[in-house]
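In the block that follows, a single chain appears as C-alpha cells, in the form predicted alone.
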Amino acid sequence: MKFFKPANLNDFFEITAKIKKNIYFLAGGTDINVQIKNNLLSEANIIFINNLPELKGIYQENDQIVFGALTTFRELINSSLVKKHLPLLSDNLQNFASPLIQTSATIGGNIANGSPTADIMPLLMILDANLIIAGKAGSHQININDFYHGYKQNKLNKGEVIKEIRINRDALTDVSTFYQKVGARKTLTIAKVTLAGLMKITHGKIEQINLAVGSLNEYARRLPQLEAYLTGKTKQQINLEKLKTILAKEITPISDLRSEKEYRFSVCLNLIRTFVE
C-alpha cells in the first residue's frame, strides 16, 4: 500500500497521471479507513486529498450556493448560508451518523462512494445539484441525477475528482418539501427506505414535483415516470393503482437482513401518498 499527499490540484493531477491502477482517494476516511483496517486495500495507491484548498469552502456565487467537495456534514449543517437558502439540507441532516462522523465525513466523499443508502443523495437529487468535475484537461459539469450508472459506479474518469457542488439559491422558493428516512431507530441507523420530495402546486394542480429515493435501487435516484404522471394533476385525480404500477417500474427493492422487499415497497408508496395527498 502506498500513500500520496498532493499539495494542490495540479500536484494531484500529476500524481494520478503516473499511477496506472488501484487509485483510491482519502478525504474524511469514514469508509476507506474501515477497508484499510480490514486489510482490503493492500495493493492500493491511496491519495490523501483532504488538504486540497481548491475543494474547500461554502459560498454564494451569483444565483448559486456552492460548497466544495471537502465540506463536511457538520460544516454544511452549521452553515448560515445553507440555513438561509437551503434549509432542507441543514434541517434534515442533523441526525446523519454520529457527531464524530459528521465532523469528518465529506459531501464529495459521500457522493463519490455512491452507497444506495447515502442520506444526502435523494436531497441533492430533488434539488438538481450540479457537480463540477475537475481533471487535468479542465473542468466540466454534470447533474447529480446523471452521475451514476450502476452500483457504486459513476462517471468519474481516471484522474478526475469532484471539485464542488452547486445548487440554485432559489431552489426552495414557493415549494413544499418532504424528507423521510426510515430505519431501525432515529439516529445512527442505515436507511431502509428514504424519500425526498419537492412540490409546487398552482391553482390546485401539481405544477412541479421532484421525487428521489434511497435504499430502493442499486443507487439513489429520481423517479421521472412518477413525476410525469403526477404533474398537472389535482390530488383528487391521482389514481392509487396507477401510482403503484408506475412505482413498481421505477424501484427494485431487495430483501436483506434489515427488511423485506415488500415492506420497502409499501413504505415507499405510503411516503409518496403522505407527501402528495
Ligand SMILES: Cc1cc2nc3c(=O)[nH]c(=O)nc-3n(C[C@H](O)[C@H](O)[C@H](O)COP(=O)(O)OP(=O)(O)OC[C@H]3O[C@@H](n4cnc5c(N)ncnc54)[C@H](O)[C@@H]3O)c2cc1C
Second form
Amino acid sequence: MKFFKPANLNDFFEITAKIKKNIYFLAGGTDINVQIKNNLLSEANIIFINNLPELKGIYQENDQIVFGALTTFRELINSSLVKKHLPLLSDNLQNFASPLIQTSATIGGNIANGSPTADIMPLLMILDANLIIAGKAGSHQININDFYHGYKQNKLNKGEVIKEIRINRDALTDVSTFYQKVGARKTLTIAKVTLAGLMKITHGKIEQINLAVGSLNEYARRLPQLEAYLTGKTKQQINLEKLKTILAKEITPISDLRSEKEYRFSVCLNLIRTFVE
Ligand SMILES: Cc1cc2nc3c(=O)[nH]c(=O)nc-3n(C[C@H](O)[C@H](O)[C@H](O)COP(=O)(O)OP(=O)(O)OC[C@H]3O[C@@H](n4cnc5c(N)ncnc54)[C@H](O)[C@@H]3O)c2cc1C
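Now show me the form predicted together with this ligand; what you just gave was the form predicted alone.
Time for the whole complex; same chain goes first.
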C-alpha cells in the first residue's frame, strides 16, 4: 500500500495522472480506514486529500450556498450560514454518527462512498444539490440525482474528485420539509429507512413535492413517479391504494439483519403519509 499527500489540487492531478489503478482517497477516513484496517485494500494507492485547500469551507456565492467537499458534519451542523438558509441540513444531521465521528467525517466522503444508508443523500436529493467535479481537464457539474448508477457506483472518472456541493440558497423558501431516519436508536445507528421530503402547497393543492429515500434501494434516490402522482392533488384526493402501488414500483427494500423488507415498506409508506396527509 502506498500513500500520497498532495498539497493542492494541481498537485493532486499530477499524482493521480501517474497512477494507473487502485486509487482511493482518504478525506476524514471514517469509511476507508475501516477497509484499510481489515486489509481489504492491500494493493491500494491512498491519496490523502484532507490538505486540499480548494475543497474546504462553507460560503455563499450569489444565490448559492457552497460546501467544500471536505466540510465535516460538525462544521455543517455548526455553520451559521447553514442554520440561516438551510436549517433542514443543520437540524437533521445533529444525530449523524457520534460527536467524535462528526469531527472527521466529511460530506464529500459520505457522497462518494455512496452507501444506500448514507444520511446526507436523501436531504441533498430533495434540495437538488449540484456536485462540482474537478479533474485535470477542468471542472463540471452533475446533479446529485444523476450521480449514482448502482450499489456504491458513481459517475466519477479516474483522477476526478468531488470539489464542492452547491445548493440554491432559497431552496427552502415557502416549503414545508420532512426528514426522518429510522434506526435501532437515535445516535450511532445505521438507517433502516430514511425519508426526506420538501413540499409546496398552494390553494390547498400540492404544487411541488420532492421525496427521497435511503436504505430502500441499492442507492438513495428520489421517487419521481410518486412525486408526479401527488403533484396537483389535495390531501383528500390522495388514494392510499394508488400510493402503495406506485411506492412498490419505486422502492426495492431487502430483508437483512437490521429489518424485514415488509417492515421497511410499511415504515416508508407511513412516513410518506405522515408528511403529505
Ligand atoms: C462509528 C461510525 C459511525 C458512522 N455513522 C454514520 C451515520 O450515522 N450516517 C452515515 O451516513 N454514515 C456513518 N458512518 C460512515 C462515515 O462516517 C461517512 O460515510 C462519512 O461521511 C465518510 O466521510 P469520510 O471523509 O470519513 O470519508 P473517507 O473514509 O475518507 O472516504 C470514503 C470514500 O469516499 C471517497 N472520497 C472521500 N472524499 C472524496 C471526494 N471529495 N471526492 C471523491 N471521493 C471521495 C474515498 O475515495 C473513499 O472511497 C459512520 C462511520 C463510523 C466509523
